[in-house]
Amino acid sequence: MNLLLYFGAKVLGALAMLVVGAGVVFLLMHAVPGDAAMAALGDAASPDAVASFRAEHHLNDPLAQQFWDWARAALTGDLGKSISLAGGFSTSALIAGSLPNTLFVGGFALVIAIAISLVAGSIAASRHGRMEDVLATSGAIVTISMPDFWLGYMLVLVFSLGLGWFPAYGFVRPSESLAGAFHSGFLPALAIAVPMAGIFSRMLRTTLLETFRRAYVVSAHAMGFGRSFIFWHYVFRNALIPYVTAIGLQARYLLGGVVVIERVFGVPGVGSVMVDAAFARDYGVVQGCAVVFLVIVIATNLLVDALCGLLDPRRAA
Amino acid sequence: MTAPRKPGSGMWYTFRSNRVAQAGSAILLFALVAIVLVRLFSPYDPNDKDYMSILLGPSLEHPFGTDSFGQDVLTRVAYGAQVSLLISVAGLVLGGLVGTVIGMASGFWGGVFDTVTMRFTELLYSFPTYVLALCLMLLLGYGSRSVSLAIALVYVPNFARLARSMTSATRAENYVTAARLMGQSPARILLREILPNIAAPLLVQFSAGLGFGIIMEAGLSFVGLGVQPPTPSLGVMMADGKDYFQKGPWVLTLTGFSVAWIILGLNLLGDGLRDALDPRLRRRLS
Amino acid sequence: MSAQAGMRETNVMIEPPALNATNVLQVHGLNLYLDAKGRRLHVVRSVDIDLAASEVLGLIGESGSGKTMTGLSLLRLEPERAQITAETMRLDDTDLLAASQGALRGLRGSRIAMIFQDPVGAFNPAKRIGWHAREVLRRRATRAGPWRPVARELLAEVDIADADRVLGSYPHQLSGGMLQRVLIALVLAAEPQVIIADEPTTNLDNIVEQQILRLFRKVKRTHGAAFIFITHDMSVAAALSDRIAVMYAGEIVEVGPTEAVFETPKHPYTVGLIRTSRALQDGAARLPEIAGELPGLSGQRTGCAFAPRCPERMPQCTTRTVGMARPAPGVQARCLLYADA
């Protein structure tokens, strides 16, 4: 019951955040200098053409009115039309086509990062101060220091150009072939995952070491419990809560990385759509993509909150 | 009533006994010396195009090779590193100042202002870094100034949260209470009593943030939405290098390696300083 | 190590401990060193503890006197950066210094157990009380059968009536007093020979403290365990203990039967402690304080640790090594007032 209340409050907060966030994006995109009509039609456009363009896209309405129309349409899944792509693709269609790719690569990266960090962080903490710890800690800081897109090219150099195991460029949509998506998505996911794994394992190591010193761990030793029992049920179990929270806080960096990595590997994701739209000054599409990213981060945070609520009995109290 | 601790008191001592911080400074020092030496003694100008020596691999004359214009990559890295560092420093200084002021104010006064600023930082936290930056670039136009502003915007919430939590913790301490009772103005208390006591963690955040600022500049410029050529920032050079990565992989590889080297130094230094701050962590890495 | 040499000299003055077959715990010359910030602290200094079966020893001292470290060492749970040395350290027939980690884990909780100051912090915050009970019983129970009825029975023994509610609760949902009862019940489940209770009532409010002390008295009657009751509170120690040991700055300065120590304290520090405690009970407006502060724990010490604060200080107190004297039958005091020579 408490848990439901706790989670209900979180959902409400997230929705409020989403509305405000969307408003901010909308304002930002409408504060951009230069005229959207001119950007779409070119500087040589006739005044008549510009006027009819403005009327067609409701650019003469008050801002609040425009936001209201846009938000209402957005709720029904209509994010407006692209002004840069021939044929006026709808933004929603662009996002619907690219979002699965972004989620696939991002999710794949997250899984790899978590897997690496669970192993590396646990080993480092339980072998504190020894060779394994030094290796894991140094490895983590080195990987954190690498720009992910550069790491992407290094992976291409070794695994595509050198060994020929993975394609250097291009992405097979998961809807076409799941195996192909894993194959072509592995290097981009790895490039995002490796620095993330460094951050995650450092987090896990630190919280594990802090938990090792807790009174309940000493108490568990005094009860005569075995070492591995104490590690899993006392130390790891309790360190998991700050670890999951930390992963949630990294969502914005992880998705940020996706935007750049999509360009490196030619993954047709939301990030690519957004960057292309930015080059074309297609603000409606940029705006739609930004809101989609906002939704992903907020949803991730909700998921993390829910997980923490389940993991930590004190949270809902 | 003066604060009992000076900013970073004991940090110098700990620094001397902290091998992580020492390794970090050694790496950074090496990079800085290399940059200075190359700039002083390199026979090449960063923008000298030499069409006789296009895309030459690393050699004695060109340790990092040449790019598609026949420009010496090492020389360009030395100039680009300065550009990138300055952009990152400017972004962090701005973000640090704004964030610290906001955070200290909301930690000191609390109330509605605190609630609003914390919601604001939460909002900034909800945007992927590059998405936030990209929107800002569209608004302000591409270029190094906008990149700095984007870095600042990404870091405002980090500094605000840190400053807020430390200010509200410090607020309850005796010397602050004493200063309040003596009728000192809030501004004076914040500046004279609280700031010196929270400065050290903020500095650590600053040094850790510098590395990410460089990555961010590189990422934005790499995509083409950041610093614009011909300004030789590290990101611009890497973006250039990716176009002929198969023919001359050394341009991107070695430029990126230099970036990673500098960031590694900054990260190690930041780690070491952080350990020096937190007594519980102090002995952990040494 | 010069500090150790000094200690050994002290020990020469005590007669060699008789090997007493009825003593469940025999500790002689226990030292604990702690490395902190590049300095080496000598936290526990040449401590002797002999505990007979079913005996209750009250270990009294101010915070920082080394009593908790002594307690932890007895379970070999001293911190990672601590080092311990001892001439003898035996639980019954087991050498605690030489025992392997595996052997120690077998002892802990089943033959020697510890109850901690903070009952809330002693439980795994992510698990229900029932989980703790089940895990303890699975390993340590002397009674067979499914765990829940046994757990109910154990909780009834520590006066918990609504056992099922308690077993279904998370630690943070219960009060400190309730958790301390549960912990006592769990510790008793394995019928250990020695139970070390480290300030078990300090974090509790007064009424609950009295209840827990009553519980300890009952447990003392019904179970055969020997207790080391660590406390800074003289009245708590007096209420439970057969014998009292007073610790000061890492050393035991006085040991004796409870009555003797309270009625005719020998060591000037004990005298001061008891005066303060009596004044507290009588509700005195001004407490008679022992002037001065605890001495530092680093390095070697010449003379009596209490000398700088001692009202009876003599010139030789700061120059001579002070050993244990026997001012009365069964009483030992580390004080030159009672030295024979």
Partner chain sequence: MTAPRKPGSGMWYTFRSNRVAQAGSAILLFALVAIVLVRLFSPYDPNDKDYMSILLGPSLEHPFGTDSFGQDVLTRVAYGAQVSLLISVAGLVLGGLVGTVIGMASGFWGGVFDTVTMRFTELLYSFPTYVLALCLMLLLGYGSRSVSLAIALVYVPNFARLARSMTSATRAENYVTAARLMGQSPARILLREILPNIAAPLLVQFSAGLGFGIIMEAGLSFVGLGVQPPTPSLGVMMADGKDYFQKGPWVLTLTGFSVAWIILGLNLLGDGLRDALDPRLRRRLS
Contents of the next structure:
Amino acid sequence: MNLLLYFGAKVLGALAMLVVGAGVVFLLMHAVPGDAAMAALGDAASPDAVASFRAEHHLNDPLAQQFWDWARAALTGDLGKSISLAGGFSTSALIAGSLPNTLFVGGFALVIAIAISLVAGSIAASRHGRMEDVLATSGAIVTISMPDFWLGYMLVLVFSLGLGWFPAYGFVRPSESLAGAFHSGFLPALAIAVPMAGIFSRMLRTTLLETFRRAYVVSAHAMGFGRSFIFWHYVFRNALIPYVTAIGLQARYLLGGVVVIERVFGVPGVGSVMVDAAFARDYGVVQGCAVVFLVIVIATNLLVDALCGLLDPRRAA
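Same protein, different form: I have the form predicted together with the partner chain, so give me the form predicted alone.
Shown next is a single chain and nothing more.
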């Protein structure tokens, strides 16, 4: 019962966060200089055409009324229509066509980052103070300091223009070819994953070293258990809780990296749609994309909470 109340409170908090986040994005978009009608019709549009466009799309309504109308429709799954980016086209359709690409690249990047960090962090902790630890720690510091867009260009320079192993620009949708999506999405995913892997590996190394010094681990050594047995049964699972939490906290930065990298590599994802819509002052599309990102971050945080509960040794006991 307590667990249900806990997750119920989490869900209510997530819904409140979603409403506040959508409101902040709405206000920020309307605070940016520029006119959506002029962006859609062009600078040569007549005043009558601009006035008619603004009236048709309710751009003259008070901001509170505009947000309320949008939120009320969004609750039914209607995110409105694009007014300039793809005039008259459904925002939901735009997002549905691009979201799988964003999720694929982001998920691919997360898998790569976790794989690298598990290996590097475990080696660094188990070989603490030795050459392997120094190399892993130094590599993590270097990768954390790399901007993902700069790393993306470096990867293109080496692996695309230099070696010709991967395409420099463009992306094959997973629905068209899964193998093609992995091939064309590897460099974008790697550019996002490398800085995250540095953060994850540092976190795992720190938590592993702290866990190695715990009293129950020292007692396990004194009882004669093997090092490998102690690592997997006493150390690793306990160290995973802060590690999984760190992964969840990086979800927002993962999405931010996806937005940038999609522009660098020409991935037709939600990030690219959102950037194009922002330049076009297409408020509804930006709002819809922002809500999708918020939902992903909130859902990830809820999943992390659930995983941490399952990993808690007290629950297993």
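Basically, rigid core = biggest C-alpha set you can superpose within 1.5 Å across the two forms. Positions refer to the first chain, counted from 1. All values reported here derive from a predicted model rather than from experimental measurement.
Rigid-part membership, decided by the better superposition fit of each C-alpha, is shared by Leu135 and Phe229 in the motion between these two forms.
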